[in-house]
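Coming up is one lone chain in structure tokens, specifically the form predicted on its own.
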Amino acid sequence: MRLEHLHYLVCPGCSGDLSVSQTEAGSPESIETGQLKCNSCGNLYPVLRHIPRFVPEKNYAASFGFEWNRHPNTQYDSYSKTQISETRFFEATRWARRLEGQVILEVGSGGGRFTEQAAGTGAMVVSLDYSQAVEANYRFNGHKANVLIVQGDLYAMPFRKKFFDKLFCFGVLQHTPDVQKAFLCLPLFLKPGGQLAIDVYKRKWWRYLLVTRYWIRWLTRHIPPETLYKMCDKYVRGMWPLVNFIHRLPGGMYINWALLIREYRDLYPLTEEQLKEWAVLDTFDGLSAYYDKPQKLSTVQQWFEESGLINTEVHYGHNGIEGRGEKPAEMKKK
């Protein structure tokens, strides 16, 4: 991490500044490996591969982090030559291209797609995943000067709060313990006029019936995720001349959806190779998250009223319901 994105951290115990104690290796600009002290309770953090590290290594976003190291540059678009990341960051957000001077959040980086369309915008973007996945992050994103990529947990994040002008939170809610709880965590940390956006899974009375997935996660989700990879990529590549045969049937993409593999041939424009990678991914994605918990519009629109979020827009979207919202300009006091 460079010495001068410091004053972006904070303990997330205590909410107090923290400082370099120690620096194993590095550069008078930058640690490497080292650890900051907070200067108010004492409590110490590991900077490990250049990443500040607020929690513990193994977590139940460990199927994440293997995801994300296993296909680092599977769904950027400096990769697949596409605009698909692009696309959906900035119609989900509805935010300016150019954004110089702000400060983004981003809350679940996964692998850093969205970090590369946000350092895009010229704003600094601090960036923070529970799970190992950010050493994905940083292999594609760490060395832009306007970007701090840092492992932490959305309950308790090492962050000011009312400081941000913008936050995202795209794939991630649905993913967490307690999704209402991981909502309303996020507007603490927007500045008066700052700008939330998000998404989330949409729950359906039939989704459980017909998203075969569902069926067996109650297993496949306990299996270590190295074997359970071996057998997600087994499974899609042996099936894809099947798949190729199904999708010419009516309806034949959503039959392989309901055989577990996500196909994207009509939704985008990939190569056959990049079909089968991103079908291998999304397959393994979808039985290996701990957690995993739709929601209703209602439900998501409940909880941008009592997060106190203003001119607030809530509808179904890219990756099921977007929200968005903004947080409310401070009396001035008489």
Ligand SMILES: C[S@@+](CC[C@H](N)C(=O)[O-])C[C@H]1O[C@@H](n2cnc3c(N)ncnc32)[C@H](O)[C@@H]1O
Given for the second form:
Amino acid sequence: MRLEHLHYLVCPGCSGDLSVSQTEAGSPESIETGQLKCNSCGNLYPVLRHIPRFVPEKNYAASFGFEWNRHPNTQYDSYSKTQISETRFFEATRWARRLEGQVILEVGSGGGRFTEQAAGTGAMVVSLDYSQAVEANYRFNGHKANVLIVQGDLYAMPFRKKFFDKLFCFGVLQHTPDVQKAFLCLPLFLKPGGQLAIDVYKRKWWRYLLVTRYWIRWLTRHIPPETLYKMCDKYVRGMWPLVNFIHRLPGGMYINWALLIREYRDLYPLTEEQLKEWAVLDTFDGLSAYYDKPQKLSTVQQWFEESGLINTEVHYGHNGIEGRGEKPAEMKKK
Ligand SMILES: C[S@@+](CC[C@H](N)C(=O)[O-])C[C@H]1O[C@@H](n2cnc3c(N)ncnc32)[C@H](O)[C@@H]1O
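Please could you give me the other form, the form predicted in complex with this ligand, since above is the form predicted on its own?
Below is the entire complex, every chain and molecule, led by the chain shown above.
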């Protein structure tokens, strides 16, 4: 991590300022291996492979660490030569294309496909994830002077409250143990006038009946990620000729999804090999996440009301339910 980025971090325990207490490898401008110390409570936090770490190495998001290091670039626009992540990022946030001078907080970055989009605006991007996915994100975005990648927990973020101009959290909330609590953590970090953009899987009464992954997730989420990944890879690639046949039937894409294979032929302009790669990734994603808790539109609307944000909009969108809001000068509720 660059030393010039140290001021973006505080102790997640007591919000005290941090200083560098040890540098084992690095340069005068940046730490590769070392340790940060809280100036108030004395807690120590390691910096490993350039990334400050505020959580234990093993946690409930381990499958995501595996997933994003196995598919580090699959969903990056710069790799797929598409505009899939760009379109979703700007349509879901409705933010301007140029944001120089602003500081954006990304919560739950995964491999960093949206970090790439946010960094492209010219804003300073502080990007947090709970899992080892931060390694994948660092490989692609860590070299950028306007990106700081942090391994931390959204329930105890190592950042200053009321600090960020913008905050986004895509594809994450449903994968946390307490989704409402996770959502309500986010606005605290926005400065007055700051803008929030989130999405969360949608819950419909028929979802648990028709979305077949919910029938077997109780088992698959306990399978070690390496083993489950091999099973998904074999299954998707072995089934691919049949997937293509089924796709041509009426409602074929949904039949394939019911067969647990996430094929996106009608949705995204991907090559045949990319379609397979995305299908393996998302089939694994759907079966491996420890938590998967879709939400109702009315529930998310209620959270936005409770949060005290203003100018809120909550509707169905790219990845389920999308919500946006703005922090007023004085929050009604903290
Ligand atoms: C489905 S991935 C989405 C990644 C990325 N936002 C995207 O859409 O490509 C969900 C991510 O949320 C992260 N996550 C889950 N619980 C978290 C928590 N408590 N704090 C921070 N990140 C968390 C996981 O580690 C994982 O990388």
